[in-house]
Amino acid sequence: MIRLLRAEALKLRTIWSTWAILIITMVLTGGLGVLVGFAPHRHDVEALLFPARGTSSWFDLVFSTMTVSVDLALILGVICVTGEYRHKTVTPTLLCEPKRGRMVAAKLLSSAGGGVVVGVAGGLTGLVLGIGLVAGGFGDTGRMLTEYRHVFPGVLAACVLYGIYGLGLGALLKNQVVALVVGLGVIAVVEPIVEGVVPSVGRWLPGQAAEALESVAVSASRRGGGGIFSSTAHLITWWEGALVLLAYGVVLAVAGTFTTLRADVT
């Protein structure tokens, strides 16, 4: 297994899509953070959408842009397995390790590691942005770091588990385009509809589970009613969100191992 993990880590380091995802993560996190930070804000009150600059709610709003790394971690997880079939590199992979289960297990772990890297890239960008805003005279370092510590751990955990979820989705569907469309489409289109119609069901879907993780340690009572994550009553707990995302990824990966991935490679 160690040999397989090293091989998977090497693949992630040497394919261009990994570096493209990291660059996109940093550009989106930084760019959206600047746009959100300098959007019109109220100068004297803390409000949900337009908090005063330098306040706790404002830093929460700026750091919430780090959540874009979660979807990019899902994309990396999908590519980790579907890329092999798209570029026909799965043949030498299976010649080295013909057992599909071991191959998928190694890819699950490597996708989790890829999620860590994507999350760290987004987190470092967010931290640099926060330091720049403080240096520009917006808020103080202590408040900025406090809000950063509230947001970043949940985003990092969501990235890790979304990497696993993306791998499972890719293992089941095998086609890269289909897996990406389904994974991102469910989050962007299907989940809001289900959440609006049947909230009790919608909160157990992957996007809501990730939001529960992203909202860890953030509550309306501690924020005084402000902040981007102030409305969390509809969410499951953070540990339930973690277990739900892990279950999605593992179940999909196992299903793919015993169905689509068992087909002969041509």
The other form holds:
Amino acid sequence: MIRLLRAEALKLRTIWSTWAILIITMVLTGGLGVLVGFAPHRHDVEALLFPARGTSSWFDLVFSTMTVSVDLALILGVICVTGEYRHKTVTPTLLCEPKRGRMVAAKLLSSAGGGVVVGVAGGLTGLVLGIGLVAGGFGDTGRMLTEYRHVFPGVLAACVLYGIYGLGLGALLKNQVVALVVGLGVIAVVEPIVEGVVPSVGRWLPGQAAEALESVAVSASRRGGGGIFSSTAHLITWWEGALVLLAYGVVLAVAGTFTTLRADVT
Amino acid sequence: MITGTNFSDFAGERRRTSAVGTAPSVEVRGLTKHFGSVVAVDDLTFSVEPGMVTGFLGPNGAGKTTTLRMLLGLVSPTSGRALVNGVAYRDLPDPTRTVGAVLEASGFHPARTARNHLRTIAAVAGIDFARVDEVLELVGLGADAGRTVGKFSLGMRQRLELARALLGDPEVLVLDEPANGLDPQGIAWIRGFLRWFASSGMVVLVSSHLLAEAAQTVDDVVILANGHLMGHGPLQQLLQGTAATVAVRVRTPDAQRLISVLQATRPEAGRARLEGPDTVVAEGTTPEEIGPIMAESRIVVYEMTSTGESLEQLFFQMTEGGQMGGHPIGQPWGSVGAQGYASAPPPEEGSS
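Can you give me the structure for the form predicted together with the partner chain, which would complement the form predicted on its own we have just seen?
Now the full complex is given, and it begins with the chain already shown.
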């Protein structure tokens, strides 16, 4: 298994998509952070919504942009398996590891690893941004680091679990475009609708589950809402979020192993 | 350019230390594959002997690729078994070191370099990365190791496939149409390589629809048409059992004299006829047989070639029988056969 993992890591390292995902993660995190932190307030309402610069809430808002890493970890997980079918490298892959369950297990672990890398990339960008803001005279180091510590672990954990979830989606759907559309579509389109109509179901969906995981910071910082962060009361607990995300990934991957991946490779 | 010719230099450590215990084997028993209502392979049974090159022949759509993919665990048989060294491919303890496979539709990530492509496979099998450069050198891609595969020509990709197959220094080579996309030099090289590989006691199963090409490489043949086994055995033996004749084309300034010499020395075997002013076609013989006769009669020879027509005749005779079993592709049989034939190189190209 260690050899398989080494090979999977090498595969991810040697395609440009991985590096593109890391760069996009950093650019989005940094860019959005600056944008959100310094958005001009034209109306009183906005001024109420956006916390004053340098406050804990403001840092929390700026660091919340690290959560874009989560979606990119999902994309990496999807590519990890669907890329093999897209470029037909699945044939040599299965020739050297003909046991398909083992192949999927290795990819599941390497996608989780990919999630760590993406999460760390986003996290480091956030940290650099935070240091830059403090150096620029916005807030003090202690407050910045406190908020950073609140946001980062949740984001990192969500990245790992989304990597696994993406792998599961890819293993089941096999087609790269379909898997990406379904994966991101569920989060961006389906979930808000379900959330609006049946919130009791919606909060168990992947996007909300990730939010529950990421919101550890919010509840832990004893602010319980306010500012742009609405109440997190509607969310499941962070560990429920973690478990449900892990379940999505593993169930989909196992289903994929027994359906699509068992199919003939021609 | 493929340059390496001293193949033994490139054999891996294991081969040199000769750690191979029992002789490698490939065996197919009652192998059947249905794709929906189409029977791609029907109750196929044959075994491949080590120490020789076995040709897996049949027209396009005969079921060759499906059979090979079942052998490699990529396609699940509807029934029957395909075994390598007595076990299913999926149960091989070390597949990369046991079987090397060259497959047509095998893929490469276009943005990955040739070296990294092979490294991803070497990593799984625990093969030293130094071996990657060794096999790339062997197939003549040493200078292109750092280039991305997306920029490779068809022939270069085919050579990279071969390099991948050889990475684990396997005992069994399975090749699906390896000549595709290769230049004549590459084809000659692969022919030599397969002969060398088989001669060291290994198993070589090579599919082809190019009959004239295959005739020059293979010892044994397995002939497939419409998913049915049409013939299996040593090529020479199969040829004797049919009306197909071996023929040799000789270019000589003494054409008329050669004909009379041949008629005098071998009246029983076939006939010799004049094809052009200086070309004689002698049927029912081989270069090995008439070479000494011509030397003895002091006949000047400019050129002598095996025509390879014999195998094609054998092939058509055998595959025509398959017509009665019904053609699954829904195409007239003749058109499929003609396709395979038309793309074969003209017999003149083959040299003995």
